[in-house]
Each structure stands twice: as C-alpha cells, then as structure tokens.
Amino acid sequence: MQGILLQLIVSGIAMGFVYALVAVEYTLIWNACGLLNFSHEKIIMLGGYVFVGTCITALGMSNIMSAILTIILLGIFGALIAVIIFIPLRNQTRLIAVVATVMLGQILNEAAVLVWGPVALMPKNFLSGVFTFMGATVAKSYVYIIIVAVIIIALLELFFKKTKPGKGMTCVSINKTASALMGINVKVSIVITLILSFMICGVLGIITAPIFTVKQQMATMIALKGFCAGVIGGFGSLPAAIAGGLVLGIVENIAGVVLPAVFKDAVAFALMILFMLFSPKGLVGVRDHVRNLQENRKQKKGKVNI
C-alpha cells in the first residue's frame, strides 16, 4: 500500500510539473502581451516532432544533441512568431489575437501531417525503464520530468531576479506603459518572452514524447489541464501557476484510483470550476483569505490585551 501511494505521488508530481510548465507558458505570454496563446498545444507537438522525427530519425543525432537542437530551433521559431503575430496584434482586440493563435495552431497541425506523416512516432531508448525504491515502481520518465522541471523553474527564477532582461520583463508584466516611459523596450521583452515560452514548449514536447508518443493530439489534454492549473493557482503569477499544477497533478492521480478511470480527465475541470465559484483568484485568493483571518485574529487579541 505504501509503495502504491508513493508511486501515485511521484507520478502525480511529475504530471503536475508538466501542467505547471504549461501554466507558466500561458502566464509568461499573458504578462508580456495581455494575450492568451491558444496554439501552444501544437507548439508542444512541434517540439516532439522536431525532436523525434527530424533530429533523431532524419539526422541520426544522439538524444542529448537532438534535445538541445530542438530547444534552440523552437526558441528561434518563437522569436519569429513574436515579430509576425504577437507584437503587431498586442494592441488589437483580444478576439483578433485569439483567432490568430488558433489559426497558427491549425497551420502547425497541418504542416506536421505534411512533413512527418499521420503515423505516431516514438523515441527509442529515451527515458525508458523504471526505478524501484521503497516498494514502488516508478517510470524513469516521471523522475526525469521532475528533475528537468525543477531545473527550468530554478533557471527562470534566476533569470527574472538576477538579469536585466528578466527584470525588464517583470516590469512590463506589471505596467507596459510605465515600463516604456522608463526606457524599457517592450517589443524586445515580448520577443524574449516568446523565445522562453516556445523553448519551454519544446522541452515539454521532448519529455512527454515517451509517455504520450508524438502525434497531432499528444498535447491536447496537457494544454487544457495546464490552463486549469493556471486558474487553480491564480492566473498571472508564476509561483501560483507552479503550485496549481502540482495540486492538480497529485489530486488527479489520487482521484484516478478512487474514481472510475473514465472520470480521471474530468477532475481537472471540476476542480477549476470549484475554484472559479468559491475562489476566483485561485490558491492566491485562498492564501490572501488565510492571511486576512490571521491578521483579524491578531487585532482581536491585541484589543483584548488592551
């Protein structure tokens, strides 16, 4: 029983980090442009296809070199999309921007079929095998997902707090007009944001390839649940997005054992609806509510002592 519970927790944390990275990708673009990227599931798919279909299969590169090249290519693609779509549309109505990102996703989907074909691809000898400890058998892919996600989150934290472009992006997320008046190049911040966002999608395409195989629909549920994670954590905050992803991953995995398997995917949406009804600000709202209660109790105790 202990081994099964540990297995559920580890796999739940791994999937939670996947959802958290998707939520982070949502949040980065939202903070930089005020837009939602509804094509990111296809960008994750693109990362998987470039990694397996092009770098490994066509070019015969090693797994590590394929992963590095895929991330670089996705970053370059992100810069192009920033210049072509996100910068020109940042001042347009959100409906136009939403339609543009949806169409981008459709273009990528059809291009994937034309370039790599309709057959699903699977990387060979990549993140395969299992780890056995404390009576639990955990797939190596889940452990590596946790390690990679922690490294990415730590690097993002350092980037935003220790580098000038990162601090500029933080300022842009708070107030674009004031940032421009203070000499921060908003367009450059948007380009950097898209590069980071697309590189994260590339990483997601790589690390989820052994779990979902590389196909057109590989990231559909990941993308939807990542959006749920952003809402659950509190949209617009990177730490909240990570917390929302972890909560969702663990709850969903445990619910998959308690509930029939067909209801597992519904847990994310049910949890999101509950948060929207009772705590629209997500876990951030819950935290603020708890802080207010603690402050009220301290004030009451202070009055009694007086």
The other form holds:
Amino acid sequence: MQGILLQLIVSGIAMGFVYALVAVEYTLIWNACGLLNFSHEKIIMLGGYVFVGTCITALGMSNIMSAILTIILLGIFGALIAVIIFIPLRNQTRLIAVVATVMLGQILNEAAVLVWGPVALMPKNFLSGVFTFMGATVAKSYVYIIIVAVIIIALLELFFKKTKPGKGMTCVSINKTASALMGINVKVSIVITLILSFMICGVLGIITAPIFTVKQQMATMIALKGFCAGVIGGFGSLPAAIAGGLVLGIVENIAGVVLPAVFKDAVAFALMILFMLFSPKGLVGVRDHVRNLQENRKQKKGKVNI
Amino acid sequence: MLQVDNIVTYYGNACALHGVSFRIEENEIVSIIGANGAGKSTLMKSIMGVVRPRSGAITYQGENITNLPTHKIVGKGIVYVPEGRDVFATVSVQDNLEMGAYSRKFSQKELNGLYEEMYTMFPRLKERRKQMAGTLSGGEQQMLAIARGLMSKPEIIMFDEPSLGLAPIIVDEVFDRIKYINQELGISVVLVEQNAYMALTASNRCYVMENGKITKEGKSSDLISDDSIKEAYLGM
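The block above covers the form predicted on its own; next, return the form predicted together with its partner chain.
Let us now look at the entire complex, which starts with that chain.
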C-alpha cells in the first residue's frame, strides 16, 4: 500500500511538472506580448518528431546529441515565428493573432504527417526501465522528468532574477511602454521569449516521448491541462503556474485511484472550473484571501487592545 | 539641442497635435503648461517615438530622430519620466534603478556608483532599496521615477506632471530636485505641468498649449505677469 502511494505521488509530481512546464511555456509568451500561443500543443509535438523522427532515426544520432540538437532547432524556429507572427501581430486585434497561431498549429500538424508519416514513433532505449525502491516501482522517465523540470525552472529563475535581459523581460511583462522608455528593445525581448518558450516545448516533446509516443495528438491532453494548471495557479505568474501544475498532477493521480479510472482526465477540468467559479485568481487569489483574513484578525485584535 | 518642427499627431482619426513647434537649448528648463487634453503628453510621446507624428520633424543635435524606435531615442540621451510614474511595481527599488540604465553598458562598479549618487539625492530610496516599488508612497514613487530616469545619464530629461497627486510639501521637494538636476548636473529639463504657477517659477522659458496647438511662448518671468495667463492658469 505504501509502495503504491509513493508510486502515485512520484508519477503525480512528474506529470505535475509536465503541466507546470506547459503553463510556464505559454505564460512567458502571454507576459511578453499579451497573446496566447494556441499552437503550443503542436510545437511540443514538433519537438517529439524532430527528436525521434529526424535526429535519432534519420540522422542516427545518440540520444543526448539528438536532444540538444532538437532544443536548438526549436529555439531557432521560435525566433522565426516571433518575427513572422508575434511581432507583426502584437498590436492588431487579438483575434487576428489567435487565428494565426491556430493556423500555425494546423500547418505543423499536417506537415508532421507528410514529413514523418502517420505511424506513431517510439524512441528506443530512451528513459526506459524502472527504479525499484521501498516497494515502489517507478518508471525512470518520471524521475528524469522531475530532474529536468527542476533544472529548467531553476535556470529560468536565475535568468529572470539575476541577468539584465531577464530583468528587462520581467519589466516588459509589467509595462511595455515604460520598458521601452527605459531603452529596452521590446521586439528583441519578444524574440528571446519565443526562443525560450519554444525550447521548453522542445524539452516537453522529448521527455514525454517515451510516455505518450510521438504522434500528432501526443500533446493534446498535456497542453489543455497545462492551461488548467495556469488557471488553477493564477494566470500570468510563473511561480503560480508551477504551483498549479504540481497541485493538478498530484490531485489528478490520486483521484485516478479513488474514482473510477475513466474520470481521471475530467478531474483537471472540474478543478479548473471550480477555481474559475470560486477563486478566479487561482491559488494566488486563495493566498491573498488568507492573508486578508489574517490581517483583518490582527486589526480586530488591535481594536480590542485600544 | 532638441528641435520639434511643425509636428502633426493623430490618435486614430482624432488629431491631437495640429502642427506644434518646440525647442530646448542646452542647460535650460523649459515648461509646457495647459489644461487636460491640450496635447502636452502627446507632444512628449511624439518626441519619444511612443506615438508617431504624421508629418513634421524632430531633430536632436542635428540628427533627424522622427522615426527612430523608442529604445534608440533613449540611447541618444533623451529620457521621459511618464505621467503617473509607471514604476515597475513588483520589482525592487534597486532593480527599477538598474532598468533605468538599461540602454547603457555600465560595469557593476559604475552601476554601484550611480546607485550611491541616486541614494544621496533621494535618501528615502536607500532605506527602501530592497522593497518592491509598488509598496512605496506616491511621493517616493515619483522620486524613484526621477532617479530611474537619471540612471542612464541623459542629456535631456522630460518630466510629465511630476506634481500630480502629491502633497504640497512633497511637490516642493520634487521641484527642488528638478532644479538641482538642471543646475548641478547640467541636464536640460522639459517640465510638463498643470500646476502653472510651479512650472512658471521653476522654468526659464514656457510654452502654453491649448487644443493641440501652442498659443503662447516666451520667458517664464514675462508670462507669469501676462494678464491672460494670470486669468486662465493662475486664477488671479
């Protein structure tokens, strides 16, 4: 029993980090240009196909080299999409950019079949096998997902808190005009954001390839649930996105045991709707609410003393 | 030093500036006064490239800067401290200052020197340097916005309504610093104000704007005794 619980928690945390990375990846773009990247699901898919289909199978590269090349290629693709779609459309009506990103997703989806064929691809000897400890059997891929995600989140934190371009991007997300008035080049900042976001998508495509296999719909669920994670955490904040992802991953996995298994996927969406109804600001809203309650209590105590 | 020739600026189909000309020379304080909606801020935003004039030219030290992107104009040494401060609320005071120097490649040592300079000018900011800028009072935020503007060592600094929403005693302090910036640091200052009396007493020359046009200009000492100005802006 203890083993199963541990197993559930580890895989829950791993999936939580996957959702968190998805939430981080689109929150970055939302903060930089106020647009949602509706093609992100297909960018993750692209990462998977480039990794397995092109680098490993066609070019015969090693797993590590393939992963590195995939991430670099996705970064270049991100810069390209920034110049073609996000920069020209950022000041247009939102709908135009929405349609543009949806269409980008469709193009990638169909292109994937043409280039890599309709059969699902599976990386061989990549993050396969299991760890066994304390009576729990945990797939290695889950453990690697946790490690990779923690490294990425730590690097992002360093980038945004310690480097000048990172701090500049934080300011762009707060106020674009004021940032431009500081001499920050907002367009360059959008390009950097897209590169980062697409690289994270690439990583997601790689690390989820052994779990979902590489196919057109491989990222549909995690992209949607990543969106739920953002809403549950509190839209537009990176730490909130990570918290939302973890909460969602663990709750969903435990619910999979308590409830009939078919309801597992519904839990994420039910949770999101509950948050939208009762705490539209997400966990951040809950935290603020608790803080207000505490302060009210303090003030009341103060009055009694007077 | 900075010359604006006959610029026309639109917001969509609404004309906000109908051919405005304006200049500032080295080491001057020039004020622009006028009622709400007269086009004072639009003039500033046109100079900074935040909004683009449809016609006319903006020249800075002999170079046409009319169509440069905002961040390049900042790099040339023109800084605008916007109305309503616009400090980065969830970023610490010191990081706000660092962002002010974004257009310059300063070493860490030079940056630290600049921080110290700002903290000597605005001691209250030093106490609060690790606090988030959003937790500061209105007056402190104005001081931070001014200090942030100075961080890039500009040649011209333009203040938009620096007295807006501040207590009278803080307003005096702000104007004190603005005079100091001009006299001691040798930076040219453009001062956009609704508070006409403060603006006229602080500046060398003044422009009066009405409905997107400049209706009067001259030495501030002359304008302050001009009857129509007295009646319309000083309430005397």
